[in-house]
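Consider the single chain below, provided in structure tokens and representing the form predicted on its own.
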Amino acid sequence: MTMKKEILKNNKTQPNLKDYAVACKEFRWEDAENELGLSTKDGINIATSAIDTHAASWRKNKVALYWEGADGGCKEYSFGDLQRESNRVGNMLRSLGVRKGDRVFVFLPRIPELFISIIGIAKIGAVAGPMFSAFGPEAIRDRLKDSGAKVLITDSSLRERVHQVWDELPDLKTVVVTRTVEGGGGGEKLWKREVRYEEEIEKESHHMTVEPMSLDDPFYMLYTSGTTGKPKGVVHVHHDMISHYITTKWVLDLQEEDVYWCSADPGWVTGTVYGLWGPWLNGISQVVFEGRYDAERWYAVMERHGVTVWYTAPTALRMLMRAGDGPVKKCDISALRYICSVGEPLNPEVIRWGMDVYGLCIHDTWWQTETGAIMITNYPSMPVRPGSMGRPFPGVKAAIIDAQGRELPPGSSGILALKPGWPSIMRSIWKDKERYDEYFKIPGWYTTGDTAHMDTDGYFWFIGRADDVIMTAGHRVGPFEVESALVEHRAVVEAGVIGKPDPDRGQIIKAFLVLREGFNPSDELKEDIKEFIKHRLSGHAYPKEIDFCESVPKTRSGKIMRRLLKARELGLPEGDLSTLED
């Protein structure tokens, strides 16, 4: 359902992207490459551009990382510090036999060593594979075995999970373990081929020669969850840095004096791209919080570090909305000037809530692990249409197409597709060309797997995943449209919607709802919600069945796992659960 109302929050800070229309006409990817000062003559390396270049400039002593631990401890790292420490990691890995192109996976909590290790891996030309610290043994095994990872960097609290599957990992030569307890009967005894991070680092120099790379050399890979098959390893290259740099500058609007917080873990693509490389390519100070979600703690982090720009997920925003206004009133977050969200479509209700509570418009962004950077988004200089994905990034051609690749007119529902050619597009699915080619099966297009429509002004509107669209009594219904309407109800804080087979209608809409505090499940409430949706949407788009639940299954990136809801409802195989939120 297209909402005509627009929101534009005026801010004293002038945005980096001042005129979207002009940028779309004039921008070329080469412009961003020139801004970064890249010269491929002697080779390039993303770590050089993101860290070492700043460490050799007036930013040497500028704080790059404000780190806050779960226990309240804080550390600061300048760009100079990150250069020196990542050099030691790079030297350590070379001493362990890692060479250009080898895969080094990182299985750590959000501690400084996680970020320093990823930088060090890039510096020697190896390929980093960040993993969520919540992964269990099977998820670890699948990724390390498929990638042929040579070295794993992990934490003493996580190593036991690795031990459970190490016998199934013939390519894994060394495990580097941080934060171990040394010495005596109380010390941790390491396995053969395990080494202590701190001991190995102490042997290494703060100086190193960074491996010269080409733009097309890989530097990281992330595994994305499949429905029934194993996770697929999406491979990205050093060329990505051009997209990382300019999208961070224009979409997240990061400027020299900003203190930025991306709440995503690097095990998710947002945490790698916009929680590490993008901000540091722009020379920005950023905050990392190790702990889990807690409304009061999150606001305290923002107050303590003076966060000015915040990038988070709609799920987190809905949880903060559920917590009420009390926690935010306890803290001074007046430094905050700009908010963006990512991971799933942003419900209009959350945008309105953000305006009420923060006095700021929340800007939705759309992209995928495979695209490597933000593709369609809302900009600080452009009115936001609540519920819309926004408009394509300059230099990106997006369209709604049919199965033959024909572009459809405004208002038509169809496949959301992009013209290949932006720098950060994935270069392969690791050892699986067939799955990679599926994305390009319609000639001339990268197909996203999402369905959407575009309005007459070029704003895109998400409908759902192509396999999520519900056909009920001949009508196509996007689950997100129904979910957004459901959370408008006074009793509902979160909603997941699926299509359930029905002999008369083909499918009926079934909703799984999490209630706000103060509301209790009842048949009367179900009927009230159904009537509410009938009047909000239509007689065919309301949920005929409703289940109340404590939570809706989501990925760690905040996406509702509708296929898991459907599998549980219909008694089908649940498929890969490695990215399921705790």
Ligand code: WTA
Contents of the next structure:
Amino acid sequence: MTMKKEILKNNKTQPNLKDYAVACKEFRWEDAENELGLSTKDGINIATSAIDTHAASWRKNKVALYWEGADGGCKEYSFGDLQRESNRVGNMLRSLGVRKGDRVFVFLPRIPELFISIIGIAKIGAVAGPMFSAFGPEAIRDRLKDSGAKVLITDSSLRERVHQVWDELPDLKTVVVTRTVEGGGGGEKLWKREVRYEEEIEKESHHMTVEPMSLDDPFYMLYTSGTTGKPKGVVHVHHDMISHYITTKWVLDLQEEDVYWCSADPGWVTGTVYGLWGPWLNGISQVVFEGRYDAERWYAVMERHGVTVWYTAPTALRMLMRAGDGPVKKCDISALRYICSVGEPLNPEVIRWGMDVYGLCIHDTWWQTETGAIMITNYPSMPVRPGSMGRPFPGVKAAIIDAQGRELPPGSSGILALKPGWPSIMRSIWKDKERYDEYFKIPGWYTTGDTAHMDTDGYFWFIGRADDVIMTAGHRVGPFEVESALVEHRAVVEAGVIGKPDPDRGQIIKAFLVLREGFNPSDELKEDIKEFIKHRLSGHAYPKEIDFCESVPKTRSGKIMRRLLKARELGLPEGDLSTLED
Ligand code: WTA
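Moving from the form predicted on its own, what structure would you give for the form predicted in complex with the ligand?
Below, the chain from earlier opens the complete complex, with every other chain and molecule after it.
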């Protein structure tokens, strides 16, 4: 362990947030804005603040990105390198006709080009749409079509999935293809409107004029699931950077010498906000690991790069817990000094296990794609109550309310709501005002769709979702999208989808299917349907369990009663059945 890490680990360095109560009393968003040194009169840009400012300072040669490939190869990028490379991407996009406000989607594995592209897109004032590399053609089509994306950046291993749906995407002018890092067949013939990333970049200068933006201009959008309809495009603006900056500083407690690793992919909001912008706004070195979850490999990544702060998810932690002490004992991860978790309830059992194995308390954080930054959370300087999500970030007002918007007293269960006004709150749902307005139906509040309660000391405790949204392995899945994809299978006429509790993944997806005439239930058919969904939609959204049934319960107005499917599955009371069809 180096001297610096020892100092950090022994906590001789004070946490960035020293006193929660004082911070709440004195907090002003303007102070965070001033720390970032924004001068709105000349225009701002999140990429300038996250990259160029450091590249123009003594941090120029500081490592911004320690990248480790799935095959074990490593690369390092300084802030100066990221500036130059992202400038070239920005210039390339301008040459391809992309202008301020246009949507540019990115469909890449976690390779350096993914991060460089997102920064380059922000630099020209376009809107980046990161897509998870496990998405199938259907998921890709829905996002590119709805957003009207003009350019897509992908690689040779993924482009074929785009080809399958290109005909349905009239707005998509150009697809930029980079090779996979392993060299995965970059030599193949390109389609008419495909260009090669490396060739285009080569033509461009390392210098550029960054587009001056206002705080209210969008810079990224992410599609997320609700109970009904296709995934919705949550739009975020440059103003978000103030929330990114200060929450990263106070919650993840990142300090100059830290080596930070966020295990989330930028296709999910955690990876975009805390695996890219937040840490770089703070000038911190981050690790990106291209590969998938693997207990031994993850610890080896931490050892190799000397990770000091780690942001991960309960599912991963539960899997590591089940993997036992073996893998962790093989590696030296003694540099690790701080751990945070997000995405699902963090079981007290996992916190206790973390204390034993890592000698560190895992700090839970709560937020959503729509909130754009951590909202309710634990801090290094505040005692953790295992099972609680913690307390609201200074400057954020959270409450438990009833359907009329009245605040409920401590101990009462109700709707978890937030008072709008923090910088990173979403600014729209792309082309869907109605769905945006849904969040603000209770006057004065943003409603989260979660239910919770608050104790007398203001700690919040998660209860569940108020709707049918499924959280599986930290991923948010809407039952409707899965049902829609299921009924496209030739054997399926009707589908009802629920989340079923699972000890590792929080929930797994379970589907109840009615088969078309002429098809008989069989294990082979189940496997075929699972593969179909994995391929069409995404690896994380396929039903792990399938039951065939005669009918799916529906209301008289034709809505699938997922609540009833769930109650039957779990042997719970069936509740009010007055609206059931038969
Ligand atoms: C759930 C992820 C319990 C919650 C950043 C929320 C959590 C949804 C926690 C948002 C937590 C997130 N404890 N549940 N600490 N954090 N959730 O948009 O239901 O992918 O509404 O954002 O995840 O999921 P999303």
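Residue numbers count along the first chain shown, from 1. Keep in mind that this is a model prediction, so the values were computed, not measured. The term rigid core refers to the most C-alpha atoms you can superpose between the two forms while keeping them within 1.5 Å.
With the core superposed, K249 shows a C-alpha displacement below 2 Å between the two forms. In this overlay on the rigid core, C549 has a C-alpha that sits 2 Å or more away from its partner position between the two forms.
Relative to the larger rigid part, the smaller one has turned by 131° between the two forms, according to C-alpha superposition.
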